[in-house]
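First, one chain by itself in structure tokens, the form predicted alone.
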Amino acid sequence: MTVKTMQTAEVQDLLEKVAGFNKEGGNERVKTIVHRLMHDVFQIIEDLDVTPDEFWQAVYYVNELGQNGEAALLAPGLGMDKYLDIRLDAEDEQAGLSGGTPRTIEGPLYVAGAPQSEAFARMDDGSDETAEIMILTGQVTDENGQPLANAVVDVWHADRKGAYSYFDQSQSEYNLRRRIVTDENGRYTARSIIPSGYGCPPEGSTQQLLNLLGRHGNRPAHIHFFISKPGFKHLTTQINLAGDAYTYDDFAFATRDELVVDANRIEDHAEAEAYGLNKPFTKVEFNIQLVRTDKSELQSRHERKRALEGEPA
């Protein structure tokens, strides 16, 4: 179809109504975005002659991915998580607030309020008895390599079948989530488990999209981190354990060359002592530098919305 409407009268009046251009009140900025928004996707559909039935199907998945909860998983699928964290470092550069331990998705699973202690904290709460000991350790530091005590690691992960408590109702509260404030010396230490990776529910409205990109739905073997500090920039990263079939092709595009980390088996009878263990176990090591601001809305994390973040302790 040759067809073009786009910039006649009727089509240009339709836009400036449906943005409440024509109205007094609302909100100017959320205005000029639907304006935006819609003027684009009357632009595809005249552009690649959407069908009325291709359009309903659209709507109808959109629906549809709402009732399945799952618009924040498709999200970083679709690369939206990694485009905003291409203009966040933009913006650091452009500051001169660039540097430090790179930033990557926060993804949609976080829970608030996880126990928090001094220095070490147990993760997993010793019901998975097969699965593989880990011990995560590391130093949190300033650009200039010193350490930096009290420090907040907030740290999760899934679980040996990918899944996270809270979410998965089969494991206990906060089970591979913790709180760790750094030592005088700038170092946390945890206990856990070896996490695995995780796919996309395979009937679920992401995957249903994915299918029709010819892209699979799945994530690496990965940890989650918040790191803060008062004076410092909030850190909201992830590292990917070497290895893993997905390291470099998760397609929630996360992966950064400077945050995948060895997993390293130990046998040292001695070093698992150390760590108050019997037996071999996997260790990952994952430093952490944090930049200098004193800019207050740059020290806390951004708003979205996360299990159970401003409920009473």
Contents of the next structure:
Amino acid sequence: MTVKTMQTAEVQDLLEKVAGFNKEGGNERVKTIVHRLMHDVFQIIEDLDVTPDEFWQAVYYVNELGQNGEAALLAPGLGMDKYLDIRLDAEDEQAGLSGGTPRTIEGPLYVAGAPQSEAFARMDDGSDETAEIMILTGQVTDENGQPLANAVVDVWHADRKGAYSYFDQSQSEYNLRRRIVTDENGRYTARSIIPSGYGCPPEGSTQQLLNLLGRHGNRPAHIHFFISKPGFKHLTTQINLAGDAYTYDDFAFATRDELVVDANRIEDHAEAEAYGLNKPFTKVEFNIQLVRTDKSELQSRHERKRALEGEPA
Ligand code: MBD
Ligand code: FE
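Now that you have shown the form predicted alone, what about the form predicted together with 3-methylcatechol (MBD)?
Complete assembly follows, chain above in first position.
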């Protein structure tokens, strides 16, 4: 059946009432967005001849998505986080604020308030005794290569099962989450363990939809960063470890060529000892360039609901 009703006065009038255009109160911005959103939903139903059965499947899908707490996981899976990044990149370009290390998506698994230390942090709690030791180190500079001391490098990553502390209640508090303040040479160093890639919960709503798209729900092994220093653009980014099967096939579309980093096995005893280690380890180097700005709103991370954000430490 192909019926066309969108252009009728009845439907146009319905949309205006749905969005509260004929009412005084409420929020104008929300009205504008809901009007457009519902218009486009109606239009999809018309154009694609969505059946009542398909429509109600979608409604109950949204219910389950919320019950599973996966809305912020489906979002990157559908490229929405990536799309917001594309827009931020374009805005930077327009404002003459391009350059430096590229941004990539934050993801849904940050937890605010990780322990902070100067120059060095051990990130893992030592419970995974057979994990490959990772030394993650680098220098934060400005675009001219001048070292930036006292930059805050907020790092978080998954364990060997691809799970993140806090969301995985079996891990200790703030396991694999630290804030490291760069030293006088702009350097930071973390001792941690090599993370595994992430996979969407196999029985979850996100994976259910990905299956219908013929897509997988995997991310490569990766490490998240917020890097900030007053006077510089806040940077949200990640590195992907080279050689992972999903390095260039990330379900969340976060990989950028500049952010693929080698993980180098170091067998040399002297180098191990320099990091206080007595066995081989894997070294990951990530240098970060920040872009100067005097716009204070660009110097901190954008607002978003985050675990433990805004709570007393
Ligand atoms: C992750 O670890 C992640 O970084 C993203 C973007 C989505 C799901 C899990
Ligand atoms: Fe992640």
